[in-house]
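Listed next as structure tokens is one chain, alone, in the form predicted alone.
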Amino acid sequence: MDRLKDKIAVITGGTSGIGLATARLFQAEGAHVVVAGRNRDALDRAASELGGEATAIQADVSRIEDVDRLMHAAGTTHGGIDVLFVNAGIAPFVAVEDVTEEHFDEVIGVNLKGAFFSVQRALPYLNEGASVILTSSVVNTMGLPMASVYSASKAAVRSLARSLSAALADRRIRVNVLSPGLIETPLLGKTGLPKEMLEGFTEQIVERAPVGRVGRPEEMASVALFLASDASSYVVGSEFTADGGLTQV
């Protein structure tokens, strides 16, 4: 299970959910794992999990400074990076009326804004024949109406990659998207609806489901290992969905 022997892998949003399943998976198939984080109580808990081979590092995505001096530690450090999972990001849920400036900036400053510099500041350090995952989501083919700003977001996400993989193809730096569905991860807690209407919510995406259930963060580890892993080689630009057949059946 070497599957990723002596890769160094760098992770955004790595601290809880499937970031933090991710970097577990990585560390486990060989890589040495940095993982980053804004809050700075569940970075110190995701270090302490994976131990003193990992990395951690405080850094807020939509700050282009922190996202600087969390590229430059991890490339300079580790004489580059061969892995970039692109997983930060924020999903709070606004009725279309009630989006203000502020909301409007914050998701697309993380989701949107944050990815791309997350990409393009790591430039430097990314060695040749490097993957590179982008988080969307499911929400970038349908129409949630709480969630324009961040299904915008996600969908701008999903284009990035096709643009960034034929920028980046003369140093055979693949750039791919996992879209999951909905997985249990902190970040369904975190979508400001209330509780009765996250638990109707979420019923309602089980019943259409043909699995039947929510997603697990570690099964959307196993489609970011496969992504990061030299079995996905010819596989640039792709869109991988892991959301239990909800939007494909």
Ligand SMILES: NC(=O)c1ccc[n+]([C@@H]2O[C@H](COP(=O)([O-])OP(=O)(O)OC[C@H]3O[C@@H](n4cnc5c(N)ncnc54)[C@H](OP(=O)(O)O)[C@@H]3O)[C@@H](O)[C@H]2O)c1
The other form holds:
Amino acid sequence: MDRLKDKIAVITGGTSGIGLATARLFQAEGAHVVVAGRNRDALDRAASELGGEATAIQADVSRIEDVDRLMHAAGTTHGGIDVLFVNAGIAPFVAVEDVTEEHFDEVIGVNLKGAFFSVQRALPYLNEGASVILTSSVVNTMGLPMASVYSASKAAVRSLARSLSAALADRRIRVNVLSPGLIETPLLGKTGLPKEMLEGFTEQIVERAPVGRVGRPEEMASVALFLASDASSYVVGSEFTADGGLTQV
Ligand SMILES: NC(=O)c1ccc[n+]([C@@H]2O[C@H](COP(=O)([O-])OP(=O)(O)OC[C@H]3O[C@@H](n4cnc5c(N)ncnc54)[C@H](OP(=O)(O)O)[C@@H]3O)[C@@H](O)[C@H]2O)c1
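Instead of the form predicted alone shown above, give the structure for the form predicted in complex with the named molecule, please.
Let's see the whole complex now, leading with the same chain.
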């Protein structure tokens, strides 16, 4: 299929999980994909899996100079950016009493500051009619005791799609949100939760969600593809929740 034929798609956090699954799908749909992340080995693995057509760029989205370099490289190599998937994120779980200033700054720095400046610094390169997709999370409307800063960062990301859509309407740039439920990715191993707590948390979610299982990264990629492609041309400032019914049923 050629739903993104000859489009230039930049995916932050494109070296793992949801971002990498999306890179594979976008590429299969004809896009030239630029993936970004911090870890050199993960970048090399993603680059070799995606092959010579893809570009992998080392960048930490919490550092504006890195974001500038990423967007400049992506935007000037192939003639602008058509799809920007702002997906890089971290989700360390910490009890409210144990949240430090460092934890707060780190989570907000990657998930919110990183998301905002990824869009802002891409502006000179975004083509007319570009699609911007921001990864939020179902936690933007839920209360998880160990994820206060994370959830707040993702609620702010949801808000950004509205104001950025308003600001960019004259360039026909659409900004929408993908909010995953619990998805089987390496992120779950990086929450810092002890194994048994993580298993208990996963069990609770699986019991509550009508589908009775966690989601797959490919199931997020297909929603991202819809938002990236012209199939969603009348969708602006919206949120697509893909959580197996967890927050809806
Ligand atoms: N998995 C879930 O259940 C779930 C649920 C709701 C929302 N989400 C959201 O979905 C997005 C993708 O998560 P995932 O589950 O696919 O996790 P993942 O497998 O851990 O992938 C996260 C990606 O983000 C990159 N990243 C993290 N910090 C970064 C930074 N400062 N600068 C640049 N890249 C950075 C990682 O690469 P490096 O570490 O090498 O930088 C990696 O490529 C995140 O925004 C997450 O919050 C996930």
